[in-house]
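Take a look at this one chain, the form predicted alone, written out in structure tokens.
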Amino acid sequence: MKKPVVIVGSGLAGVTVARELRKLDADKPVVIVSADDGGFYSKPSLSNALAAGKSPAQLLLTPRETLAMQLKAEIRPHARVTQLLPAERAIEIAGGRTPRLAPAGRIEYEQLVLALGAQPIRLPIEGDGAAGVLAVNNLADYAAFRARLEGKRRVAILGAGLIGCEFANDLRLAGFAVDVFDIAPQPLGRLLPPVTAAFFRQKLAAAGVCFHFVAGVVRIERDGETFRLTDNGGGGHAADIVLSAVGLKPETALARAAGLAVNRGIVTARSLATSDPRIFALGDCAEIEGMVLPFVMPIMAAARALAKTLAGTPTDVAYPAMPVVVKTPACPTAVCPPPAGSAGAWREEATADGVKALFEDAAGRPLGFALAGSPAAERQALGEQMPAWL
């Protein structure tokens, strides 16, 4: 029998590769190896589902059985890949001791796609409450988070980046008291210039989010059913739940152990091929031409290109400028970072209802933008004027 394309990961990256491949080749055998149930859901929806009243079950868009039929693929759920064997063109899966887990086994492949995602970064926090800090990185995490929220009122969020701010806005809309801590001096520190960030902070603060900047949490103690947080300035804060949103680290352990090139992520060329030409990587785990882009639009572009390659037409990925929309209704925000390594400076223009910031080169040509408030409506028109990322 012909060996399959094996996709490790059933998130947006892995499932989109399979969907795009099926548009080009209806018969190529495909096996999807999933660490969870194998059903499809939108991971970006996890940070704004509370206010919409969506339960974990409602976030599941396509159950595993339906997805398998749609993709004409075998999906192996609850399977933990323990080893990549590039020389043998195979992967090893650990055996489970319960019927829920996939049995031990070996899957040989014609081509291997690594869509492993990323893991939450854990801060080195002291105290007996540190182990109780939650992170939401998948649907099961979200279900656990929702269960813990029952009967609670105060939530502390570690990290004022994109995910932290989206959760903060969503929790406020759902009626929770929210404190956000970050060692940076502003929210969205990697995305927004100062004036834009100040406007964004003002709007979320007006919605009830309490920010604590230049304030890292260094200790968390249990206090009965609640937590007591201590920041790096000695300040004390109470919370019923602590949610970590300090960032994600590309999942690279399997690739590194197999001898593939790894830097921040699994290193690939524009073809998405790793240092082994039969192994490809995309999504949150991949570093493509030096860039790690854990956003929806780059993942979709990479999946479309890779599907063409897997179907027999070698195709390099191309990244046009792709604005990132921050899901914070209190302050509509869109950011289009300039291409990596761009030289230039931000020019920010504040109005009564927002801020429009352009990142310009020495000749005044716009290379990127950040829009907060009403100017966010300009994101599509401005995006068409920006240079390609790759």
Contents of the next structure:
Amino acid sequence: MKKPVVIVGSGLAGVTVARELRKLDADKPVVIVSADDGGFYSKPSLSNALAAGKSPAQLLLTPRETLAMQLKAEIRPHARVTQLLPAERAIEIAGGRTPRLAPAGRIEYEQLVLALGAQPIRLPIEGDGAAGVLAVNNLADYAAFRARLEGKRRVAILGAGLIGCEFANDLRLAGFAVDVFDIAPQPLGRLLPPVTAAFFRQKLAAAGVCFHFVAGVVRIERDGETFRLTDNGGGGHAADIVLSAVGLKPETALARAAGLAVNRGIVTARSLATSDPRIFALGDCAEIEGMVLPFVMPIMAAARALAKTLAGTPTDVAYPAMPVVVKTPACPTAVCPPPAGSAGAWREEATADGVKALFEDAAGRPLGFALAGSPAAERQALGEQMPAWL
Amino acid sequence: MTKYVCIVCGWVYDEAAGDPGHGIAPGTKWEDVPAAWSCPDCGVAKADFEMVAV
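Can I get the form predicted together with the partner chain as well, since the one above is the form predicted alone?
Following is the full complex, with the preceding chain placed first.
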């Protein structure tokens, strides 16, 4: 029998590769190896599910059995890949006594796709409460978070980046008291220039989000059912739940151990091939032509290109400029970062309703933008004017 | 009027509302939305939308 395309990871990247491949090739055998139960859910929806009135169970869009049928793929749930064996064109899967774990074994592949995702970064924090800090990186984490929220009132969020701000807005809309801490002086520090950030901050603050900037949490202690947080200025804060959202680290351990080229992420060319021509990588684990882009649109673009390659037509990924939408209803926001290393400067135009910021080169050509408030509606039209990323 | 949901991000195409920001007038039936149109939030293709009962 023909060996399958083996996809490790059943998140958006892995599932989309399989879905796009099926549009081009109905018969090629596909095996998807999943660390969780292998159903498909919308990860971007985790940070706005409260306002949308959705329970964790309702977020599961396609249960595993249905997904397997739709994709004509074998999905192996609760399987932990322990080793990649490029020389033997095989991977090894952990066994275990837990019945939920797939049996130990090896799977040989024709081509291997690494769609391993990323892991939440954990900050070093002192105190006996540090182990109680939650992070949400998948549907199971989210279900646990929602269960903990029952009957609670005060949530502390570590990190005022995209995910931290989205969760903060969502929790406020559901009536929780929300404190957000960040060592940076502004929200969305890596994405927004200062005037835009100030507008964003004011809108979220008006919605009731309590920001603490230039304030890293250094110590967390348990105080009965609650937590006592200490920031780097010595300030004390109380919370019932602490959620960490300080960023993601590409999952590279398997690739590194197998001798594949790894930098920040698993290194790939525009073909999405790693340093082994039969192994491909995409999504949050991959560094494609030097770019790590853990967002939906780049993943879809990469998955479409890779599906063509797997179906027999070698195809390089092309990235148009892809604006990122920040799902904060208190302040509609869209950001299209300028290509890394671009020379230029931000020009910010503020009105009562929002801020439109353009990143322009010396000749005044826009290379990127940040829009907060009513200008956010211009994101699509502006996005089409931006230079392609790849 | 029928609604269609993006299977990736949950964005909803409402035929009554259309997608005026991208040249789809309010009242445009799903079958009349061009195949090249994509989800304004996440970029998935029209083919990756599913009808939702409302």
